[in-house]
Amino acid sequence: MQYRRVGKSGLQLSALSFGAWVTFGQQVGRSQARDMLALAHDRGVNFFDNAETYNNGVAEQLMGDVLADLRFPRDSYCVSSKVFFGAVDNPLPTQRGLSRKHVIEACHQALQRLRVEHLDLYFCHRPDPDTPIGETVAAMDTLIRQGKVLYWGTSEWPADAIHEAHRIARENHLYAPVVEQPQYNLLHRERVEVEYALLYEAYGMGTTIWSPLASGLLSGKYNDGVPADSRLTQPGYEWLRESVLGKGQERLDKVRALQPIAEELGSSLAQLSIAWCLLNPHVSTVMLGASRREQLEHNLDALALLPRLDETVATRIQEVLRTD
């Protein structure tokens, strides 16, 4: 395993990561999260990721049961949470966003459903236009101040807000967000690369990227329709679905010239997407999914192709994206 600090702090993460989203609670059970996390602790992996909203809290509670288990040393992994969407169907208001009463609650929550003492990384999961930024940065300051959580970020945020939670934090000596964990994959690039690009110089944050395969996408399962077990078929992601298959057959096309590629370097599809999101030197570490041990097993090989994508490599997947 590789590890890479997030952006300029100390902290180092393991270069794939793996994270409960979908899967844990719905197409996972507590035997599969068990093996899987069992199998990731032992390749290496350090970062688990989770969010209040996955499986309204059950795959909090599923991860922590897990995680005491295996009885992992607590300094040998680090653990995430995310707050804002909430933990129950119908949130009121005071059950959801990033007001200081939420943001500290729901800290308490999932710390209770982790069964940890601290949450390492604690995400903001997506901007609150009804809480003024301030309240939601002085909100992380109060718990990293009081030990439950060790670093803060954003997921998702536009670049302008983050730099604005890094103005009103340097003005108020408060605990700044150090990370910021967007969608990042061959086919969905110009947030990590354009948006965020005066970020990384500015702040020195660093990334925790998710769905490096599109959703799958980009492991070619959909290349002739949509298997019976995936993903997209879970009820409540039909949203998923339309975000996935719905954009034209362009990007199936770019799928499909892709897989050559693939081929020649002797890997799959899968594994040549997950270890290109690992040339950008801005990513901290890539978050897996996997609802079953032989895939995780699979994506966790991903990083034995990185030093094979030299410049020519990289090249012609370029010529592929930008194949109108």
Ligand code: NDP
Second form
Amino acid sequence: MQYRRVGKSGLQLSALSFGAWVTFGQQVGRSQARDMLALAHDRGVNFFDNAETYNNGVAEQLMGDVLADLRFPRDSYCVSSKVFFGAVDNPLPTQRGLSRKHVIEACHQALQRLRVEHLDLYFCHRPDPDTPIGETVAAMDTLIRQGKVLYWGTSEWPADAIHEAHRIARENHLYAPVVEQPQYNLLHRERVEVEYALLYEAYGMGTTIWSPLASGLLSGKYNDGVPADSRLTQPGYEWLRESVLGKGQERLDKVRALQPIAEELGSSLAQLSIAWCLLNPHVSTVMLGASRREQLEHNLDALALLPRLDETVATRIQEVLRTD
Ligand code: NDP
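Switch from the form predicted alone, shown above, to the form predicted together with this ligand and output its structure.
Shown next: the complete complex, the earlier chain at its head.
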């Protein structure tokens, strides 16, 4: 495993990490979760990502249960939670968002579900138009000073809002966000590469990036239709279908055109897509998702491909992605 600093912070995360979205508590039960977390930790993965909203808290409960059972030393891994969407269907105004009340209560609930004394990383899962940014920054600062959170970050905040959070933190001597959690993959690059460019230099922020396979699309599994047991057929995730597959054929055409590059490298498209994310030095960790052990095992092997992704390969990929 390779380890990377989260921006200019002292925290080092494994270049590949593992998250629970959709899978834990829905496609993945206790024994599979145990098997995958054990595999990941054994292979050097030191970061497990979660959120209050993943299966309404069940994903955190399952992860906490298994982590306690596996008895990994607490200082050998990092675990996160994310706050914003709430952990119940139809949340009341106090059960969602980034108010001081919800940020602090959601942290306490995540600590209980995950069975840990502190969250290593705690993310604001989206910006909250109904809460002043300063209130959220102050709530995060409180949690850090209480030792309940070690590092805080944002997820899919516009760059302007992140600048504002840093300004408020600097002026009031509060802890500032050190990390963003954005989507980043071969088909979704703008925010990480353009919009956030100043954040890395100005504040030393890192990124924990999500959906490196665009929910599986970049494995090629949707090239000939949607397999029955895949993410896009999961109850409750019907909304995801169009954003993953797109309206026309363009995204699928790009995936098909990338396939020969992977084949020439003797790898799968999934491995190429994952390794490609790591070419970006501002990516601190690529968060993998997997609904079964074989996928995780296969995706962790992507790291071996990284040294072979030279300028020539990167340019060929770039040319394919430019084709409309
Ligand atoms: P991916 O884009 O890698 O999608 C993972 C899914 O793709 C798997 O669950 C599986 O779905 C399929 N898959 C994975 N590997 C393979 C393979 N080798 N061959 C075929 N299919 C494969 O990552 P996620 O979208 O899961 O994102 C990773 C993590 O990022 C999440 O678990 C979560 O922790 C975090 N995240 C954060 C978000 C945020 O807003 N901050 C949003 C989304 C995710 P299946 O088998 O069911 O088809």
